[in-house]
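Single chain ahead, written as structure tokens, the form predicted on its own.
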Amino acid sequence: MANNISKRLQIIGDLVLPNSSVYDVGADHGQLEQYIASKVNKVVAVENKKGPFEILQKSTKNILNCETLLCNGLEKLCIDNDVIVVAGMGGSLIVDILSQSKDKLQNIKQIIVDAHRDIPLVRTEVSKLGFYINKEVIVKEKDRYYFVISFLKGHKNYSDVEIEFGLGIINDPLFNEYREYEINRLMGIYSKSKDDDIIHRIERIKSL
């Protein structure tokens, strides 16, 4: 198990399907690889810049079932990979990475995302690729809230509220705390912009 693994990466690792072959885009220092090595058959850790890739190689060199790749996105996704993790980046970039290689997703059983922006966009666009949300978890780190989302192969329809705020997220232990945080954050934005769309979002959150 990785030392000092973040709560967010731990949640991602716990959601990964057991006995799977994982393709982790933007693997950073390989903490996730260390955490999940014992529960998966194989993990492919990907970085697209030489410096971070060399760090990744060093940090995962003792993980026997881990392969490191220097490449962009899903360009080296193999037919035996059945789980994709794309974490720690903006939602638009996550959507681009997945959509640009949608022809490679036939054998994928699960996609786990941790988008730091544009989360409703991710819910919408990943669903269009033939996957449905099976679980969402709110994670709090350093006074910020993150949504880790697991998609499985298949299709479901969602309401506008589910796309905007998450599937079953009101049952998450952190939801009430997140709701108060988001209301206060939006009120701060509204005090400067006087944008009526902000007020509408605040009212929607309050109604949950």
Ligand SMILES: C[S@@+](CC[C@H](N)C(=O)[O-])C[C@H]1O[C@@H](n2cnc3c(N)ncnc32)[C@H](O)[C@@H]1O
Given for the second form:
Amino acid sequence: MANNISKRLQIIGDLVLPNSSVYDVGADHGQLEQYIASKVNKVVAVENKKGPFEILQKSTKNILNCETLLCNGLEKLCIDNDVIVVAGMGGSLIVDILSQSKDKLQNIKQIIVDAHRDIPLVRTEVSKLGFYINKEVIVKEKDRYYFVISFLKGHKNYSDVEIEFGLGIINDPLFNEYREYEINRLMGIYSKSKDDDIIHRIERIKSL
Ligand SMILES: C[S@@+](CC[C@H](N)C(=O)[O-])C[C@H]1O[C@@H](n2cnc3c(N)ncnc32)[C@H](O)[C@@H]1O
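Counterpart to the form predicted on its own, namely the form predicted together with the ligand:
What follows is the whole complex; the chain from before opens it.
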């Protein structure tokens, strides 16, 4: 088990379906691999850049059920992989990685994403690929809030507010704190931009 795993990666690891075969895009430091190895059958850790790939190879070399691959996105997704993780990237990159290989998702039971931007886009586009949100968790790390989203195969309709702010997220223990933070952040932006869209977002988040 990784000693220095971040809270964010720990939450992701805890959401991964047990006994699954995981394909982790952008595995980088290999912390997630170390954390989940004992609960999954197999983990394929993927990097598309040589530097991070070499670090990944070193950090996972003692994990017997971990395979490392230097390739792009879902290029080498196998028929036996049933869970995809794409974490620590912008939302539009995550959506591109998943959409480019949408024909390969038939055997996938779960997709876990942690997008650092454009999260509503991720909710919308991953749902279009035939998955629904089964759990969202807010994670606070170093004064930043992250939204970890687990999708399972199937379909659900969402309201605009659920797409914008998340599903069931108001029940998250960190939601009130996040809301205060987000209102203050948006007020700061509004004071400079005077953009009405910002005020509307503030009103929507206040109403939750
Ligand atoms: C910021 S790191 C995130 C690492 C880890 N997943 C996390 O959440 O802490 C993003 C990694 O994704 C890799 N990456 C970006 N696009 C990729 C792609 N299309 N295929 C494979 N890896 C990719 C980058 O090289 C980088 O190492």
